[in-house]
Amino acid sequence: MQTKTTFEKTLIGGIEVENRIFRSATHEGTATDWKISDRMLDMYRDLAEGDVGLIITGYFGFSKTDYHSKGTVVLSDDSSITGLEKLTETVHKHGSKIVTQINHAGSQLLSPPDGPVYGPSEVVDPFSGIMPVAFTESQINDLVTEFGDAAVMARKAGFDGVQIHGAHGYLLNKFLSPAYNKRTDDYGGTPIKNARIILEILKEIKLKCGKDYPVWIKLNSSDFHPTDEGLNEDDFLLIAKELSKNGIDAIEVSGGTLTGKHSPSRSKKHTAYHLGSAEKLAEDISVPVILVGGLRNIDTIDRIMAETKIAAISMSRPLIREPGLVKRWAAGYRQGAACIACNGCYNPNGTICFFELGDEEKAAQKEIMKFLRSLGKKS
């Protein structure tokens, strides 16, 4: 078998890419009136010009049962199409590909809602403190339809595929987690029943967009739940294999929640922290596996590509600080990413590297980071 290399043109998850380094979904926080803004276009232009092989957008909302945080793009109706088309055209013009992540936040909300909040079961969300109302089966059917309609809009706007967000404590991750899914109907009780909503969403998107339209998913390899009641690696592998049998085109392996033993974005002392789980999955399925988390060194990435069946890696924070990082590495300047993994880039006024902020903004961001750490983050 020919050894994979990082910088080669290849087909991954139904999409031809120029290299195997992707931008993982990163909340931009800069949408204007729930639509694509010029600031967002600039961010994506920089990434595409920096030769990122494929870009996964920050999550886009769409559901009438969801509450959208500040600066989020919402796929509401055809009025969104013009801005979405500008985004895909900008990325394609510079030779990169783009997949949009679609998500429902569920009860993991950053600000107080003004109506009912829904979840798989009536279990308090440890991040927001909200007790959600359990979805009825009829509401689940409606949500599945909404996922399909959002994918149709994405395809119409020129996105190369869609990624379902099934990780990090949002709604679909809560359905997968025994800590939050206490249902006794067809949507809970076993790992496969917990995943039924996602299997139905996958089927709906393929039905509406065509079986060849790429549908990817981001999954937690583990929730790292504080009392180990959440999704674990064994259940993750079982669910991922079931998705692979049912037509998913690629699986991005992540982990953690905002209140778990580990957050999705760990400190710099952690490297390639989902590698073991991704390797196990890649050995068991033919669907491409994408690894995210703690990847800041091109030598490590090259080694993963050469020595494992993992198809690609994805990064977030290193590309916030250095959107031209991939181009730099490809040109032979192989020093590690400048990102120090401080998490200061997650700013309420829009994602930006902490070191680009002014003094007052830095002080405010330090208070935000202090608050997040108080929620029980271990890394």
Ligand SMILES: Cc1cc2nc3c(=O)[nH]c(=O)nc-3n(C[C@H](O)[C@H](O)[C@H](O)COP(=O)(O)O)c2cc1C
Given for the second form:
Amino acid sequence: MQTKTTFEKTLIGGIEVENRIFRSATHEGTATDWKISDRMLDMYRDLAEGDVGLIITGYFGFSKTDYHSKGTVVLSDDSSITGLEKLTETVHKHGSKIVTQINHAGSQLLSPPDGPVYGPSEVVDPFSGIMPVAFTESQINDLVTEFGDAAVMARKAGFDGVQIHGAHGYLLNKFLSPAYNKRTDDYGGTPIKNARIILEILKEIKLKCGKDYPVWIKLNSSDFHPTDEGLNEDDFLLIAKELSKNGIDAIEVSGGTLTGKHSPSRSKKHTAYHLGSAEKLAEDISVPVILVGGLRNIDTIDRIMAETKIAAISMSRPLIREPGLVKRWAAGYRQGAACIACNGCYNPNGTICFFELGDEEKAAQKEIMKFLRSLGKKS
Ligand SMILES: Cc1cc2nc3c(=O)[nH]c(=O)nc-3n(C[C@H](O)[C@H](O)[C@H](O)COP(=O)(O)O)c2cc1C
Ligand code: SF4
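Alt. form predicted together with the ligand, vs. the form predicted alone above:
What follows is the whole complex; the chain from before opens it.
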């Protein structure tokens, strides 16, 4: 195996990056009127100035059948383009790259909206309590078209690629999960049939944006579903392999849902918690694999880069607390990330580290953290 190092210029998933440390998608919750705000521009400038190799945006919405949570960016029409262009220019100016994550939330919503909520099948969402309406095949075709149009807008705005959100309990993850996909048509029944919608989305984006436009995906290595009915590691490996044969450019390996045995953002006692699954996948396919989850130490990251076929790692919370972390590590100040993985940054008023809040805001946020912990009996 050719030896890799963390801080080297390289090509990953069709994108040339300055190093192998990426920012994993982190929903900002700070868009204004569904568009890029100045607060968002500041956040991304800090990350790019902090020498993050590549930044994956928080999930952006786009679909007419979706309900967007407060502060989400929506790729809707040309009126969004100016802000999006400002965002990509800001990041590029500082030598970093930027991929936008495109997502349909499905039934994993904070509260029931007025109007139909869609899913692969009629199975209640344990987070929202919502019983979704099953998509018809013709609605699935429309959704595939919408994914393609969102990617066209991303390319036009200067994003280096798009990442399809296939993880964490949102719509596409629900299609992949046998616990939620009970379909008996072409879109359900086996791991590959469950993935059919994603294969169609991939094809559509490549058709509309050109086959060289990078299309990445974030996948669960396992849903860690409470009854073990959800997507498991064997399903994940099969699906990831199928996507790699069909032109996906990079796969980021995550896991868990908001109500499973494990959340995607686990507590401090868990480190590099998807390493085993990511290593297995990287041994199996030639498409680059990116590992996320509990990476807080540069010695560990260097070791993963040197000893495995994993192409890059990504972090979310450590870069909320310290946007300049990568630059610090590269400069030789190698102490671990300051983030304590308390999840106090899941803030309904916009993502911000708990330790940046004032006393009153901290008290309110503590209640939210208690609620989040109560959702699963888990880390
Ligand atoms: C505030 C917050 C928002 C997040 N938003 C997203 C998101 O929009 N899309 C996504 O795929 N993951 C999201 N995640 C999950 C992270 O990308 C990541 O998978 C998880 O936190 C584990 O990585 P970490 O240990 O480096 O934080 C979010 C995490 C946090 C803390
Ligand atoms: S709130 Fe907690 S988990 Fe989030 S960035 Fe700050 S220390 Fe890390």
